[in-house]
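A single chain comes next, written as structure tokens; it is the form predicted on its own.
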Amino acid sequence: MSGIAAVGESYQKFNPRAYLQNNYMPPRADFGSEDCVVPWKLRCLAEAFATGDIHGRTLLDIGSGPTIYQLLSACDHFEEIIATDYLEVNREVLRRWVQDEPDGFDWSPYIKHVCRIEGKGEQWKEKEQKLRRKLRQILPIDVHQPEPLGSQLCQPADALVSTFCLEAVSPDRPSFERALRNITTLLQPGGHFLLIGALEETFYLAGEAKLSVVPVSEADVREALSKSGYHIHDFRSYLMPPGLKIGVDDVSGVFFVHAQKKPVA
């Protein structure tokens, strides 16, 4: 079995339910402080889009997982969101969300932070309601693919999200290298790309799956970029703090990109 083969054979046993509660519960979820890692990543995406640069008519989501918090400060800036994933149950947890299902995740505490941080006196109802209308949809994706969406794109997005993705389905460097060439295909020249994933991290835990992580550095990301014709704007790290090295990973901290696709000459 090649490594990309092997990798997507692992997914097959993630549990979303399990990574959420992992990832996006205390103590990595801890709103009280500006320092943890949730509200870090929050308030990243939030002052990109702040610049008022980063806007149109379709945002792509790449792998979003079972996750919407990379989405919450994008509302207001595009008339059309999609998001992606490889994986069948992580769609199916985000329809469940869009469609406003019980039992789902509470991301409640997540959009009423954004809500706080942005300062535009929104209440935390209307923008979870602006991103259910928004997010239209949810489509089968796979970055190893040279058209990672088949035909299901109709022209390049406007710009590109994406958070814990690469890293995390890729089983070597040149993979990762790879799947980022692929996904810019997607985006169309001078659009903007807000990408987080993991720094130096070799392995994650997301129920019985034991999921292998391409360990990239804060050089690695920025080669892979400049090789895919990006324009770096802002990059920024988190380190992982002690205590909330928690077990069900070995990440030794966070990067936030925000990077521009350069125009045809």
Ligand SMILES: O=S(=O)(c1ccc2c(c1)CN[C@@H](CF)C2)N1CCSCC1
The other form holds:
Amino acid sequence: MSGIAAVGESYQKFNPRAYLQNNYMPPRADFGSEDCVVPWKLRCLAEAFATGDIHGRTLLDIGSGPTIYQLLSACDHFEEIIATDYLEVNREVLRRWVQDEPDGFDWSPYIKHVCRIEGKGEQWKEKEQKLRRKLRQILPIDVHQPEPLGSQLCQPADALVSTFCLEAVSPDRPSFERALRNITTLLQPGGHFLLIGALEETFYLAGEAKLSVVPVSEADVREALSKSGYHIHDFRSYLMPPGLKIGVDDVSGVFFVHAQKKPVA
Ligand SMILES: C[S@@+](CC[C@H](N)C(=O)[O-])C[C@H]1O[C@@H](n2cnc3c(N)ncnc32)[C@H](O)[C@@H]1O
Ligand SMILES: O=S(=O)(c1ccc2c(c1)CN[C@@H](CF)C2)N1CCSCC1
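Given the form predicted on its own above, I would also like to look at the protein as it appears in the form predicted in complex with the named molecule.
Below: every chain and molecule of the assembly, starting with the one above.
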């Protein structure tokens, strides 16, 4: 079985609820200080969109999983947001959130925090409803395919977002770089790409699933982006405090990149 096939097999045991518990609920997900990793991630995204440089008709989120935090600052800048994931269980979690079904994950701490740091006086329920209105498609994706969405995307997106996906689904650095090249075909030339990921992580847990992660450094990410034809506007790294290592992964840090696909020469 190929490395990519083995990754796909390992994801069959992925448990969205366990994944959310491990990474998005207190105490690990702490909003107590601006120096905590969750406020840091949300601030990176809010500041990128606050420049006013990133806007258009369609934003595509690659490997959304069961999460929506990564889309909160985008929803004022795009007409349509498209979420994607490899697993139906995750696409179903997102559909249930969009439909405001009962027993969904409570994203209100994240929505309230983003409204506060954006400083526009937006009420959190207003932002929640706006994102539900704009999140119009939830599509299957495989970043290891040359056409990751198959024939589902009629035209390239104006911007991409992707958080903790590429390194978590690639068995090695070459497949990480190929996956980045594949998803880049989904982005307009000149389009912006906001990428968040794990630094030097080798595994993470999601219920019964133990997923392998290809460890990447800042230099590895920069090289992969350069090979895929991006200009890097901003690259930030966050060093994980030791207290946050509780056994659900071995992540050493988190990176944030604001990159732009170079126009066709
Ligand atoms: C670590 S989770 C990231 C979820 C979310 N973006 C976040 O920020 O927490 C990785 C996601 O990649 C998805 N995935 C697995 N294999 C994939 C593939 N071949 N192509 C695209 N996504 C894949 C998984 O289903 C999972 O939702
Ligand atoms: O935002 S995080 O940095 C985060 C959030 C999500 C993930 C990781 C880290 C690392 N493992 C990834 C597996 F791919 C998923 N964070 C980790 C500390 S507690 C709050 C969540």
